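In structure tokens, one chain follows: the form predicted alone.
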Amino acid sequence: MTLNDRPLVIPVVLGSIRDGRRSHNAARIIHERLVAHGHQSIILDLLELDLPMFTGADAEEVHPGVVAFRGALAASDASVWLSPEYNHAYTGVIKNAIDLVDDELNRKPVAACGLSAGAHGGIRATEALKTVLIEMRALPIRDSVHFGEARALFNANGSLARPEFISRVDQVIDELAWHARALRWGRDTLPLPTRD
């Protein structure tokens, strides 16, 4: 099996803990499409992980949610981060989750995707999120899925009311997978730059 034949591991970080969150439906769709493309994926639900607020305390290092979150990201080749847009920004729980991460995202591609009740689907949130992920030495890709008008986007059973979003998700997955394979080769093959 060659390097590019190995399945990619691409978790989806679900960055909402609100009651009645519509972003869970969007995360599920992204996860399902990743699996359909032959990738290994899980949803890292920040509500279920119940991460502590970052303080730098030693106890955070052994918190079960932190251990699971960091372990899943460390084992990944890439990740998708999905945030609803709150007050023109990504959610506080996503920022807290990032603060609990060390080098698990280093030199790995990420897709930042958004969701909002408005027409633009969280573009402001995703663009802001990309700048923070860069600081973690992750490499955000250009492409995103922006789930706009979220109140009308999903049926009562959580299924997608607008199937044209599937092709958008697939396009982002293809771009992310290309970057994931290239960067996996780089991490496995090339020496890292030295720093003073």
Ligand SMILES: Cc1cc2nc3c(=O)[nH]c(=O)nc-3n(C[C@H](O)[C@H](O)[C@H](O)COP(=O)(O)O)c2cc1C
Second form
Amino acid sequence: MTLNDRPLVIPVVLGSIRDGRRSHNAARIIHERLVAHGHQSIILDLLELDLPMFTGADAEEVHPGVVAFRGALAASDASVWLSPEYNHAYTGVIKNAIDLVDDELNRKPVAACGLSAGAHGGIRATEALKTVLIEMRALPIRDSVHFGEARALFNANGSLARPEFISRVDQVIDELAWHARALRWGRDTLPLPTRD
Ligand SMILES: Cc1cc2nc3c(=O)[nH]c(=O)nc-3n(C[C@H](O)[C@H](O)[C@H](O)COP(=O)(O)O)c2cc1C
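Now show the form predicted together with the ligand, given that the preceding structure was the form predicted alone.
So here's everything in the complex, that chain up top.
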């Protein structure tokens, strides 16, 4: 196995903490497909991590949720960020989580995925999220999964009522993995540009 054949580490950030949320079903499906593709993945559930609101206080640096979140992103080769669309935007908990991160996403690809009750599957949320992730020096890829009409998308047991979404998830994973391998090689091999 060459260095770049190592399994990719691709966590899924679950950016919905709402009571009765549906996004956890979509996050689980993405996670399951990542594992099926041979990648290492965990779900970084912002509900479980219970991150503090960012204030810049020293205590935030040692908060167990912040330590776990930043540690998982630091160890990652890429990540999938799943946000429901709330008021035409990604969620506040995702923005707070980003504000708590330092350089853990630097030169790593990201797939921004969305979910919404409407037909467009959170596209306004994902497009806005990509713009913010660029500021972290992450590299959002073009492709996303947009889980639209979410109220009818999952069965009572959380399984997909529309299995055609699986092939879209698989396409996005393949795109993300290609970028992850290329950028891992780049981070391991190429000198960084100097900055003033
Ligand atoms: C505060 C709030 C704002 C919402 N705004 C939108 C919206 O702008 N567009 C849309 O299609 N759905 C909107 N919805 C519906 C959500 O997309 C839908 O409830 C979805 O299931 C939310 O994901 P969640 O179940 O993980 O919370 C909104 C829901 C909430 C709770």
